[in-house]
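Here's a solo chain for you in structure tokens, the form predicted alone.
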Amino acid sequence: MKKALAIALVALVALSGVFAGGAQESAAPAASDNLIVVGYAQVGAESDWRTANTQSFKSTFTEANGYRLIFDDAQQKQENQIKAIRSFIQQDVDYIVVAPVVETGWETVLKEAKDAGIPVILSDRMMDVSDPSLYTCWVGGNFIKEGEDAGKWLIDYLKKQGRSNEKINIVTLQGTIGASAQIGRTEGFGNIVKTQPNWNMLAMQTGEFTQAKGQEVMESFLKSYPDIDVVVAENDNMAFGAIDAIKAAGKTCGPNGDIIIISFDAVAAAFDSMIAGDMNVSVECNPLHGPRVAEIIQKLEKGETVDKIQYVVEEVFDTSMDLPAVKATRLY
């Protein structure tokens, strides 16, 4: 491991513990150390799935467990999140964790990592790249994936509902656009869209992953289209800002409501929304990667090969289920 940050910068990143418009929680160790240092960019604290993301790698990356985690926190602004990554690259870092706000115009950082010698491994979100060297290996969920079993799943509840042949209105909450999941999700609903012709895509518009911009889009929705049928929320903080705009307008959702809610991530707080009958399923985006990223860094640091592309273990979860039983099951 590199422990060639210097006394002085040490200290001055002990004191100022503000890096890049971001928050770091954490500052560099001394030379002495022998803990394993890591640079984690998170992309903020938008929803209830990235919160519960944060904890896996704060719980996970302990002193405890031989690690020393630099965390910043960029506020949902790939700017704070490249001067992070420098900033982590000026503390020579073991290694480079980045959740990043978008795909692209990463090149000359990831550059930068890897001249300095620094692995860098990205979590939940893709970065677009022409050089996929760059980057050591990505850890996430299949988000297309998840599009396609949210459609998946709309079909089979159509049918049991005996709406098959029904010309089904929809509307798409989207992420922040531009995101991994935004782009995976959105191309997955799209393409089982494609083969159900009496299904009419609405519109669709960023609600930026956030509630208040959900019920913000939800509301507009809702003044331009009399007649929606099922509302796609690319993550579940988005499904209850919808939702409250849909039983502030005097409509009902649900499994017996007016409107069929279809969310992503399946937080806690999903099952709460299911079991209290306003929301039908979220697709599950396992936010525990904590783990996950410690074994990578475990066979890193024995020089074994780790492979390029990492999918966590991933559910889907309806009213048909024992929600309260799985829900007591989950650790997020």
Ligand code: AHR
Given for the second form:
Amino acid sequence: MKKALAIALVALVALSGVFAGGAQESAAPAASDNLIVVGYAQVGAESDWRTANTQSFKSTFTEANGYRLIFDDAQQKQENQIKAIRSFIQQDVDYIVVAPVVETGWETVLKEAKDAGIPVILSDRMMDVSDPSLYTCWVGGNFIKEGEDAGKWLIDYLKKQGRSNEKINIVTLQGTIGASAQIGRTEGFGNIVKTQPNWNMLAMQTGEFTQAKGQEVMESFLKSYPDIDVVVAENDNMAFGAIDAIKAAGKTCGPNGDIIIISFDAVAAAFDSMIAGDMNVSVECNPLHGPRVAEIIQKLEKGETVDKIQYVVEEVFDTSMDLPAVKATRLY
Ligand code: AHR
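Would you generate the structure of this protein in the form predicted in complex with the ligand, following the form predicted alone above?
In what comes next, the whole complex appears, and the chain from above leads the way.
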């Protein structure tokens, strides 16, 4: 719970508009409240997945649920996240939650949080630190497994199409280089590529997890490589951009088209894209981490121990399924 001094400091910071590098949102606290104060250093707003993740935190960490959330949007910049964490430390929050933009470069600021006695919970993406005691725990998707699931799906799909022995030309639109979701999906899909001698990875380039950049990189892939069989987009928004580029180039994609589209996240718009016949498959990455992090905080409040690494169970969705029925059961 917040101390009186810390409450006064939060109020001062909120009122003076002295915020961290990103766009920080917080209501000025009442001096007598008993809320648990959580600072969330979010990556940005680069994708539908990220929007769903932000919404999950904002709808979980409410005053009605006993929390005050200080939310910072780092606009995909690590330096903004570091500034946000320092601002949370200065405000003496009860917990810091970080979805790190990239894995490396966090030791110094995590040490500052540890010295201040503030637990740091990692959500979604991981940090690569030499001292694991610098953070309390991590919860998120298994990105290597997601990449491997995508590769296994392609083996199975080509088999059903009678194309197992054909030469298959692949391009990959990678996420933000150095982000766990990029590292894991690239590695996982690469593990399966190694087992298929007839698969040929023509090119891999970052599309920064955004639709606009995904479209731009796909346009250049199409100019350089006239015979692409498969696009692996490391998130749905880059896949949407790639689909636009493919159509603009006069080609087709999806189950009845020239190019197979493999994607990740399984957001609502990906279901629409599969139902429309543009995308073949989306490997789920579940963004609803707000309640999971709240459960961790509640355990810590009671002095209970929590598992250091907590993977979320995820599925694979493709056009062989009753997608409208599945979509109707989903929350994002
Ligand atoms: O870290 C999760 C990834 O980040 C999601 O796949 C992507 O859409 C987001 O930007």
